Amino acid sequence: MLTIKHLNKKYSTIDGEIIALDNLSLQIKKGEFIAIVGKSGSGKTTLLNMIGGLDTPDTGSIMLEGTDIAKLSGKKAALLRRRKIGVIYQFYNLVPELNVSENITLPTELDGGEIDTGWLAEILQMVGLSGREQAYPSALSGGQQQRVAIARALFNRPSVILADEPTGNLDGENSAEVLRLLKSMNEEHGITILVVTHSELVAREAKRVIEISNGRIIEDRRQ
């Protein structure tokens, strides 16, 4: 489903050049649940951003269902993200002026698509937010805001969901709930999940763990 070949990325800083990705190659099959682990600065988030079309490599290819994400312009990458990729951030990235339903359906609205109200109701129930459709982010707890972000990522029925430290700002109970939702999306809906995480709990529950150091994969194990 997703084939990554020879990704390289360097950044220039006042302290010199930083190698974020070093000839990294990776193959991901449909329906996998993968945890990407490693120390801060190892290249985990850079890799996730490349797959999501939020950043571009210096060289290499990222083939998602026949499309090379690495070659897409910013506008085309945004279209692909809205249609095939769901993204969950550590800091939720909800629009404060929009209510729960509006935040969830925003990518579809931006894409000019019709809102499937039945699917919206099903997702709201799935993430435990039925009855909170009109609530604004400021009225929600951190765990509830993250569940809105998960619902938004799921709404367009994406091929893959990319999650960057989705439990990083949550307590143990909410972290477990977010993990349950991710597993449900993977097992019940067949969505491929890639999670960048420092959480041992998330890594233990993944079906495959990829460890990155200095921009390279140093371990790739199934469990």
Given for the second form:
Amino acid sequence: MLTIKHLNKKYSTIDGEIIALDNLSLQIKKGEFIAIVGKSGSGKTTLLNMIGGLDTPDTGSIMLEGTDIAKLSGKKAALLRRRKIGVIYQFYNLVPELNVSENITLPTELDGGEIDTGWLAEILQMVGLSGREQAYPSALSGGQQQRVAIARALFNRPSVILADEPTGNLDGENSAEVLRLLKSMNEEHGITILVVTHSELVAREAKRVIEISNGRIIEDRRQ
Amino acid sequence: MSPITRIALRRIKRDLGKSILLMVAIFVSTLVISFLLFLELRILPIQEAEYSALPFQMFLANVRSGVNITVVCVALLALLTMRMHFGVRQEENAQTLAVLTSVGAVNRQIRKLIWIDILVLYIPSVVLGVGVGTIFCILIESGLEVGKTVDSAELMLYAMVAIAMIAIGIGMIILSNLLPKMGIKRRSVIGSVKKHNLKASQQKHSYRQSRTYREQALIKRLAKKSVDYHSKTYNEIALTFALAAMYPILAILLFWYVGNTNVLFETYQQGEIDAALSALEQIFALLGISFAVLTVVGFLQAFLMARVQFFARKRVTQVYLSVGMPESDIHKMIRAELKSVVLRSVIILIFSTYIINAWFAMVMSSL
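Follow the form predicted on its own with the form predicted together with the partner chain, if you could.
So here's everything in the complex, that chain up top.
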């Protein structure tokens, strides 16, 4: 489903050149729940950016269902993100001017698609936000905002969800809830999940754990 | 309605008050600049050779120099006010644009959002501000009854001031609105959205690491860290406060250096020069009102900026609460940050006053 081959990325900084990804190759099957772990600066987020088409590699390829993301133009990458990829951030990053429903349906609306109200109601129910459709992000707690972000990532029925430390800013209870939702998306909807995390809890629950160090995979274990 | 239009409309509704304030600031600045340049036009003929023997030539030379310095200062203050206004939106926009990009908005949609902001919110504030300022100046000048109608040279002058103000304003608007998009291109989208939120985790970590320290020292240290982290925003708030306070200081300096005009008017009213002197007197009275309006508008702008920052800080305080900092300590920390901003304002104000005062003194002594 997702095949990454010989991915390389270097960044130039005032302290010199940093190798973010070093000839990284990876094969991911549909429906996997993968935790990507590693120290800060090891290249985890860079890898996630590349898969999401938010950054381009220096060399290498990222094939998602037959499309090489690395070779896509900005516009085509954006279209791919709308239709096939959901993104969840550590700090929710909802659009403050849009209410809960509008934030959730944003990728579909950007695509000019019809809003499936039944699916929206189902998702709201799933993330426990029924009745809060009209609330704006500023009126929600951190945990609720993260659940909106998860619902947004799920709404366009993506093939893959990329989550960048989704529990990093949440307390234990909300972290467990977010993890439950990610697992449910994976098990009930068959969505491939890639989570960059420092959380042992998330890593323990994943079906596969990939450890990255200095831009290379140093461990890839299934559990 | 497309989500981009919906976002744009809600942003317009939210920022309308700020744009009206900006419009008032531009209106009064244009009025003051046009007034002062009109005054110069009136003084020029009186300084010609045929009047060289008149005793108030020195006074008129003082007025001209004072007016020139004031025009430059007001123009700079107006530019800085515009820069502050648009600058505040830059970081805010960067995050919204990055989030939209990450959920699949294409360049065309991002550009649409930016241009709706520019065309509906910003350009009208600048154009209306400059336009109304110019019209008011012409109306006031006609009402001064100086014995002559507004001539073509004056109209040309007003047109040039208006065109310059609009051109600079629009240039700043476009730069301020397009920079965030360029910023997103330079760093990754995830980096862009993260940048705004890292402070929360950094401060949380800092508080956890520092629990063993004395409470008071810790609060001060956290406040300092926050001020350092938000230095750009805090500096802008401090600068806006200082700019607002600069207007009365500028007025005082101008009146101080050009001398006591009333005495001169009473002593030297002579024939055809009366009209120009009368205009000068009335313009000086109007300058007082204009500077007062600019001060109030400036403080209101600073207040709005401080309010935005206050709510941003309030959101971050959730992080402190989550690691057990009592609310009273959070308030102390925010008060310490505020003190630092006030101190910065005072330093900027003293420094600017010193520079402008030295400039006035240097020019006047060279006459």
